[in-house]
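As structure tokens, one chain now follows by itself in the form predicted alone.
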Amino acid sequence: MIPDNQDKALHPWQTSARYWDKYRALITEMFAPLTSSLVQEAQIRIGQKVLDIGGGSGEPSLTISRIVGPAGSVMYTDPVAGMLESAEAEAGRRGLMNIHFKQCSADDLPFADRTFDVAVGRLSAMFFVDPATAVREALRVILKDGCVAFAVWGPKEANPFFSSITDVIDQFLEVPPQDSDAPDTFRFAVPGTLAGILEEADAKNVLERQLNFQIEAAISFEQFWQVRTEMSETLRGKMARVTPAQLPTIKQAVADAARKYFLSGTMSFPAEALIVSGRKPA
């Protein structure tokens, strides 16, 4: 049962789950690096148990469920109902067998103590509603000396793709300031931010580690512009503020300030990540 407050809170979440199956795709393609790096920090390999922990539209379940292979297997789980239909839904496209899926929230995991040989989220971690209960809760799932590992964005000024668009609009809207502490893309984007909690929830061997990469894609800024203000409720919010004499002023500010991640009809912006990642005390 998901608390009133939190199911509030992840009511956009719901809103958002069509638009990230409609851009699966190109979703899968843009952050592939991310996808990769934390299965590679993870260790994970064919034949192990591994949980996602918020994995959203089905990342990085349906790639770990090839890793893993028909002897292993992978537990999905998202507190969003609409992220685990279309996740659950392209698991069957794909015929993929060994994933499993539990609509559930990262501080409440329905699931023994030491189920699992490692546990992941990607990008998940920023949202959860409580992280340090989360984290330990990550960590009590896991088998002993087990590793936990985490992707989460760097800094706005690193990560264009974000701020391009929403450095512009927040020109034109009066923007209350924001607690640093609530779920943001950007809450971890601090090094040493999430560590910290890992180190405080008695992992070992703690290591962060930063990602630099290529957000990249063939598609033009239309297709950009489309995508992320389709795709993300905070920008949704904003340009449903945004009146019609503004947007086209918006836009061309928008389109001059991305211009050089468009070359030759790709885009490709700068992206910085970090990868943090412990282990279960023995």
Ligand SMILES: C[S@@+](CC[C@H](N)C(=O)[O-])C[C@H]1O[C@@H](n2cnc3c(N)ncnc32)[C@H](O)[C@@H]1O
Second form
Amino acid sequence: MIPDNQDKALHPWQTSARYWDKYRALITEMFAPLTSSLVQEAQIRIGQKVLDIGGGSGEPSLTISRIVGPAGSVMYTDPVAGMLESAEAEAGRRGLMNIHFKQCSADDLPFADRTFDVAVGRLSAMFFVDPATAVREALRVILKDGCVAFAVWGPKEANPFFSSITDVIDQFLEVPPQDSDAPDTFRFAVPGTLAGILEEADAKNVLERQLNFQIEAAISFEQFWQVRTEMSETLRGKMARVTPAQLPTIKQAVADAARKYFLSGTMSFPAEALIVSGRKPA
Ligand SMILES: C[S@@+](CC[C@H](N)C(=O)[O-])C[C@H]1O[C@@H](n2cnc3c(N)ncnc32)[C@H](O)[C@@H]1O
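Since the structure above is the form predicted alone, I would like to see how the form predicted together with the ligand looks, so please show that one next.
What follows is the whole complex; the chain from before opens it.
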């Protein structure tokens, strides 16, 4: 059962789910380097039991399912029904038999202590309502010495995939000041923030690695504009406040700002993420 305060925070994700489903292939392609880094960091291999926390439309669960093979398994979790339905349908289409699905929040995992070898979360931890409890929960359900690893975004300035649109729109709208600890894309961008939460939870060997990569896909600026303005709850909210008269000016300013990332029919944005991991103490 998801408590009311969480339900409110999760509502936008339910609206987002249809777009995460629509752009599943693109999301898989754009963020594949994050999945590879998580797999490498947590040393995920054949036969392991892996927990995915906040699996969205299916990654990294779907990729990890192939890596662990029939001798292993993946437990996909997400509190949002629409996300789970999207991921489960894709697993069915791919005939993956070793993925299981559970609708639950990161801070209340319905699993016994020491159930999994590894727990991972790709681009989800910054949205947890209560990350400290979530990290404790992740450590509780993995085996001693097991690894918990999260991929989160680095600073907005190093991620023009986001800032090339929001920086322009924010010049046209009044943006209220934000609580820096509220769920947000860049909540854990400051080095040490999420690592500190792992340390507080008594994780050992806490590591934080900066990952620089390119967000790449064969899409045009028009497609990028559509994907971003549909997929992101924050942008959907901001776009709803833009007047029809402002829209062409904003779109042109974004196109100018993003032009250098669209060459020869391909989008390629430099990106920065943090891979934050720790191990369960004895
Ligand atoms: C940016 S999406 C990332 C989805 C997927 N892991 C990926 O990388 O494509 C964030 C996900 O976190 C989930 N989420 C939000 N709050 C959560 C919570 N309290 N516990 C677990 N997942 C949560 C959302 O439902 C959403 O699916």
